[in-house]
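Take a look at this single chain in structure tokens; it is the form predicted on its own.
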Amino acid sequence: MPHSGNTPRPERDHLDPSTLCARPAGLPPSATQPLVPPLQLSSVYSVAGLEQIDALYERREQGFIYARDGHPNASQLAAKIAALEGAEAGLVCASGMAAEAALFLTLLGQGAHVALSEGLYGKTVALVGRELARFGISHSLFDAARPESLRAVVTPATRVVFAETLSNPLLRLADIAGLAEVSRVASATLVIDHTFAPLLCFPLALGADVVAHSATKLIGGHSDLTLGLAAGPSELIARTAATASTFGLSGNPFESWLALRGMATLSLRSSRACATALKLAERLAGDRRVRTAHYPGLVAHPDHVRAAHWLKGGFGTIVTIDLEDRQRADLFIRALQHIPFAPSLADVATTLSHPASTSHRNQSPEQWARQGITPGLVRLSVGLEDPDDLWADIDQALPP
């Protein structure tokens, strides 16, 4: 029996259980590599010593230190979007708005001027018109389909020209090549938000300097992640990455991994949804219960000729309809049995949104009127269902 009444400790020929629990498991030896990118959730990385930490920070060695500054899943996704867009480098941010904010914060200083296209996503307008204005940054509006309207608003202080490939929600197609020419003369950086049209055209090849995406949408494709992407010249992307890290705008490993998985089926999903969107748009355009149908694939769309020339593989996955007023829009939304009101887009299932009460909610009636937004607009984000099944639900829900 022990002297003290305590159980005697065994000889220390192994680690204490508390130590075993606390220490990370080692990587198993393997002569093979995983077929798909593994998820790496670590927020920090082990460094050999001071010489190596210097080499990592000075870019003499490749590696990771802290996840806000970079991690393997973001690096893989950034390389993927850069290759897709034909860019030198890519960047992953916490959301589409985070990517835009990082670009604006990198490119702009006090007294700078931004040229914004009409019909942008409401938060983009708020970011520049309300938040950046507090720091002495001004802006003007132009029509992205008419480069001469950009020429009329650029000034010697214009540092950024910002437009969407397809505007939200009326789907006007930007004349990217024309905007690029005007931006180049003005020594301004042309940034194109390509969220609505990945794979349909390539803005950098048309003359844009930087392309941005909300990867939350088509690239992710399943409404289960929130990320933003940017792709462009390596020097600018490196500066923007430093800005994103400083302001805490970086994307996390898990959602980067999900976005990589989503990209694997992007081409198939985009092709299917574009084909269905065209069929629905044609039916809606010919229906007397619909005041107007907006879709670049329709001959009546103001940018149809340019869309037919520039867009390859479809005219996009979004169809917007005008049902005259808020009451009729609400009746339609409530009568749908299988298409939910979900204020985002590009899921595998079809959803809808009401721009006046969601994405453009905080804009004035004057801003709505200038952009052509009415209380009766409903934006359909077409998914992968059978077109006839979708039409059956829409048909029974449209108010007479």
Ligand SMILES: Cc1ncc(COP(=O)(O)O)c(C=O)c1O
Second form
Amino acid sequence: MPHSGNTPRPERDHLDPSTLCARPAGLPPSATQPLVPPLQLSSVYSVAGLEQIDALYERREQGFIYARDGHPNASQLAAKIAALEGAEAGLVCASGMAAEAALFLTLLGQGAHVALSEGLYGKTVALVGRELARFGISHSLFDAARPESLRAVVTPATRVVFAETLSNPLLRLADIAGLAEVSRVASATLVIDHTFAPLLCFPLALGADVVAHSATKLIGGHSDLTLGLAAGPSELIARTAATASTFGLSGNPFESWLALRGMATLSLRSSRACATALKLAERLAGDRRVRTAHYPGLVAHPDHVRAAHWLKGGFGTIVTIDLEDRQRADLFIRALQHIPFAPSLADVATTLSHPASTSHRNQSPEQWARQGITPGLVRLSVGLEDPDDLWADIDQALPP
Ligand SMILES: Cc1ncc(COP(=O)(O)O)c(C=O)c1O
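Moving from the form predicted on its own to the form predicted together with the ligand:
To see the whole picture, the full complex is given below, headed by that same chain.
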């Protein structure tokens, strides 16, 4: 309201401009609610008094205090991933690796043993084999498609069994139900990294204890955020949330907000990209310029029968091809006009990566050999373009 010269100035108008500027604007009164989740960037919340702060810390009252411990955008995203995975609770972390680190740091102690499946994302192997090893944690490898290979490596010290639904880059499908059975007998927690296959199956329903995602990939879906998710039993997720806060692994509001927005179209993006990936895989498998095409939707894939039985709505959005050697892979990468070499995956646009020089760069030749990784492998992450337009670019770029 404008100020009239004759009436005494209300106290508010006497405030120094610096005070006026510094004080936070209150929320505007509104009888209506926003239709979409508001972005709430506040790193801290104001508390009514000591009664309330006690009640908040003791969880007698619901509310936020400090964003590293929780904020509305993370709570909304956590609730969404929990509902999707059929879990009691969900958690948002700063990246897929942060979610994995938070789980490992919660579940493991000195002297513990981890069973890791072959062919995991390279940084997961480095996290356990290099970083956690410094704290007295050992690990063994097993083949996620053969639960009997897990049975052979579990020990009384095994606390965590970790596998990816679809391995990177050869897309081997884990026998989650079989791994769950062995893990249960061994009293170990089965963690499934479900980054490559959200919606295609539901690991908790197959017997896994916890699901982890790099939401940087399909869930975000636009290559514009970095975030990780975990979903599982309330008690474990609460302990993992405490670990994440203490180690500073929590996710921030803006990226949580973006990921929640990405999830709205996840189903459409996934089914479209899966359908295109199958078409491209079939063409690539039948092309004499390609030594091998790896895709679970192909009859020749070693896990095709299980994939056809378990995966609903497609066989995934990743197709990996073997072009024989590094030189031919490089020729292909440089000849493509519209598919960029961008070492991530699951964007709306198709991208490609070269596992030997990116995700699996720091692994030894023995590790490569065990996983079937060669310098000729190129991993395509299929997006939402027209399949014929994609094929036209691939076709002109494949070296003769
Ligand atoms: C299967 C898988 N898990 C975990 C991660 C790590 O996720 P982030 O990059 O969000 O830390 C990645 C990253 O590429 C991945 O491919």
